[in-house]
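Given as structure tokens, the chain that follows is alone and in the form predicted alone.
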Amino acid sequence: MRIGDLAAKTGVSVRAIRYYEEQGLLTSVRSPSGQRHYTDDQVERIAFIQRLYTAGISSRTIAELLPCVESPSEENSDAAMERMRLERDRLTEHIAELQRTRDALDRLMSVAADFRETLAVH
């Protein structure tokens, strides 16, 4: 399938999928005029590209996990874990950032609230 059809599909945009290119995620065949075609396995592939990008991951990181989805071994999978353990501990402490960051906010929104009973009674 073509670009814009792959797109279409995924509900990706041309450009992003142009992206996941350059960055070594997805491969296209290229046809004799230049144009990229993909196969009905790069839909699930972007698909599983979009979960690790909500999830926060880089590009960078994607790209050192792939090994073990496509091509599964020991040592693979060691990096992969030892990868995702990182980024797992990465992602507990900005979890952890943003709990003190609505604690804070929910101080602030307390004091506002303090502060405008306070108006109201004068």
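Numbering follows the first chain given and starts at 1. Computed from a predicted structure; not experimentally measured. Throughout, rigid core stands for the largest set of C-alpha atoms superposing within 1.5 Å between the two forms. Compared with the form predicted in complex with the DNA:
Core-superposed comparison between these two forms: the C-alpha position of R90 differs by no less than 2 Å. With the core held fixed between these two forms, D106 has its Cα displaced by at least 2 Å.
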Second form
2 protein chains.
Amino acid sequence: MRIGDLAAKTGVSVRAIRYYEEQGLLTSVRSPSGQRHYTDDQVERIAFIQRLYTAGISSRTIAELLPCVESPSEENSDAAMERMRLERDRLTEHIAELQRTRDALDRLMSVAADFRETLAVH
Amino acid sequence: MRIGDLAAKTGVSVRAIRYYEEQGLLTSVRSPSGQRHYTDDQVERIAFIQRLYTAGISSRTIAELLPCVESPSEENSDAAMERMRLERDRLTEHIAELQRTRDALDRLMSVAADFRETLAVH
DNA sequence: CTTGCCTCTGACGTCGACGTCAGGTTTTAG
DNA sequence: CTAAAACCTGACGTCGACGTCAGAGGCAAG
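Let's see the other form, the form predicted in complex with the DNA, since the form predicted alone is already up.
Every component of the complex follows; first up is the chain already shown.
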């Protein structure tokens, strides 16, 4: 599969895929002419990368987590496990914060709705 | 209260407060010499602004929501209510996505932990 | 064999939420 | 009264995840 096909299957841009490789998040096999070729599992990998991005995790941090996905060896597991616990906890805290914000928005909407009702009475 | 005091009470920088005013998220009363002065409720307002920022909402969108906080009138409520519903739904979807990412991380950690146990056996 | 699409490598542009610096005024503490 | 600290208005710098453009080469179809 060439880069355009991978882009189509994942929904991310060609530029983004090259950027991921540049950041060490993705590897590719090059044809003699230098064109990138990918296997089907790269599709899932990009989906996972996107998940982590939308979770607010930076390229650098993702690069520290992903080796643990591919080859869970002794070297990477010590530091990476800690890293994952950290990011997991950060995510948990962030989710809680978002829920509080959502609740605040809900209360705000409720107040506004009440106000409109009192207007409708008149 | 002057801008430095407000910054201290909210934990955001003086620069950020000026930026919020520039974006129309915050107003201030000016002293004859031009210095900004604030009331105590501005502290809560900044806290709310921060909540919305960390929820991934942009200045422009926040500016469209905040009038609804201050003065729920007829003019702003029609468009702003829709805007709030939209952002609330976006938030709900985002929270769900983050929870899926968190679950994925948990599974990953579980796999890695299992792997380390099989290592420990040998 | 050529035409048109895909791909390559730089390299500069963008956008949002500020940080930071310059150069000047104002307020406060001693 | 003076010096330090806080404040003011521009205006340029930053950082991350790409978008976009230039210029050149690669590949399948007619």
